[in-house]
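Only one chain is given next, in structure tokens, and it is the form predicted on its own.
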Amino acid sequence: MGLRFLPATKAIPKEMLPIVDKPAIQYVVEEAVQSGFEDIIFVTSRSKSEIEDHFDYDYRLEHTLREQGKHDLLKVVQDISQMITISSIRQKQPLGLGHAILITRSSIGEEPFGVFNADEITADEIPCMKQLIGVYEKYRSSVVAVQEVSQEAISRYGVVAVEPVEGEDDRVLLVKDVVEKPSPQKAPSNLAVIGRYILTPTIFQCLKRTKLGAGGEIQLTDALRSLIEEEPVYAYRYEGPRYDAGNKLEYLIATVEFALQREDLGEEFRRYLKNLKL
């Protein structure tokens, strides 16, 4: 529901809040495209139709831009609607990430698939998900992206217990357990699960038998613990930039850093920041 961003999210889905001039979710979709995906399923609620609308064809807007000779903007709009095939499934109750994945089962079938949390943005030269795909192609097992986090932040995440994999460096690890939002004293490591996963279809069986957990939700963490008992699950240590766009401070940091990278804004914006009296 985007409660941390009220009142802005009273009428706008938090995933549609702009970072510079693109909604946060567009950065996530672009990562999917750059990682080689051809189809995306949005799991949404009744208040989030703007997400599908953003990626849909808009004849009236395109016609207006064409008539006004604004061909650069026309290309931007066309690229959005043509970048990938999109469908959506409505989650009728907010029963958690595990439930959101479970209701896609009939659409996904018996194939491995990627999961992107829409409020987490990664910005590495090689997309985070593409890095996960490399691990999946080697081991043909589920892979979760993890990142080192501070002791102060550890209780906001699922945290993995891991062991080394023979022949691998410390970026590819075997997951032995996942603990949801542990206290710093009980955390098995400082490696937190971030919002990128490649999952085998076995996860659907695990989710189906997972009971409601923390917050009255079907927790993906609980299903992953079941999955570990049936087949190997790997963790990949992601070391690139990541922003939690559902956190106000990180949202502001992302806006500044993405603006500085823009050819049309970066130089002037950098001068402005240097002249601030802080």
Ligand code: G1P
Second form
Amino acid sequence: MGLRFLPATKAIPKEMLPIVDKPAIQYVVEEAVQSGFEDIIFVTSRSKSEIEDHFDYDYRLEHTLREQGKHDLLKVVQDISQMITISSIRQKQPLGLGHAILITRSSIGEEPFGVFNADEITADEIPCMKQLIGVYEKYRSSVVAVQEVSQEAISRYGVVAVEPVEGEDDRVLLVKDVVEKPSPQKAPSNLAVIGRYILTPTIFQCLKRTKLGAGGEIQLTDALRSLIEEEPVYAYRYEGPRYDAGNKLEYLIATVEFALQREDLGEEFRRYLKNLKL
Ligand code: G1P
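Other form of same protein, the form predicted together with 1-O-phosphono-alpha-D-glucopyranose, not the form predicted on its own:
Let's see the whole complex now, leading with the same chain.
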């Protein structure tokens, strides 16, 4: 519901809040496209139809931009509508991430698939999901991206207990357990699950058996725990930049860092920041 960003999210889904001039969700979709995904399913809810509209073809807007000779903007808008085939599934009740994945079962079928939590934005040269695909291709097993986080932040995440994998450096690890949002004292490590997963279809059977857990939701973390009992699950230590755009401070940091990298804005913005008397 985007409660942390009220009042901005009263009438706009949180995924549509802009970072510089692109809605947050577009960064996530671009990561999927750059990782080689062609079919994307949005799991949305009643108040989120703007997300589908954003990736849809907008005849009136394209027509106006063409008429006005605004070819650069026309290209920006066309690129978005041609980026992906959109399908979406409505999650009728807020029953959590596990439930959101479970309701895609008939669309996905018996194939491995990727999950992107839309409020996490990653920005590595090789997209985070593409790096996960590398691990999946080697082991043909589920892989979750993890990153070290501070003690103060650990209770916002699922946290893994891991073991080394023979022949790997410590980027690829075997998951022994996952704990959802532990207190710093109960966290099994400082490696947090950062909302990028490749999952085998076995997860659907695990999700189906998963009862409502923390917060009255079907937790993916609980289903991952039973998946671990059936087949190996790997953790991949993602080392690139990542922003939890659902957190106000990180959202601001993402805005500043993305603006600094922009060819059209970066230089002037850097000059402005340097002159700030802080
Ligand atoms: C979800 C998962 C959690 C994971 C996090 C990453 O939590 O349940 O395990 O660490 O995404 O963003 P949420 O942010 O939906 O509370």
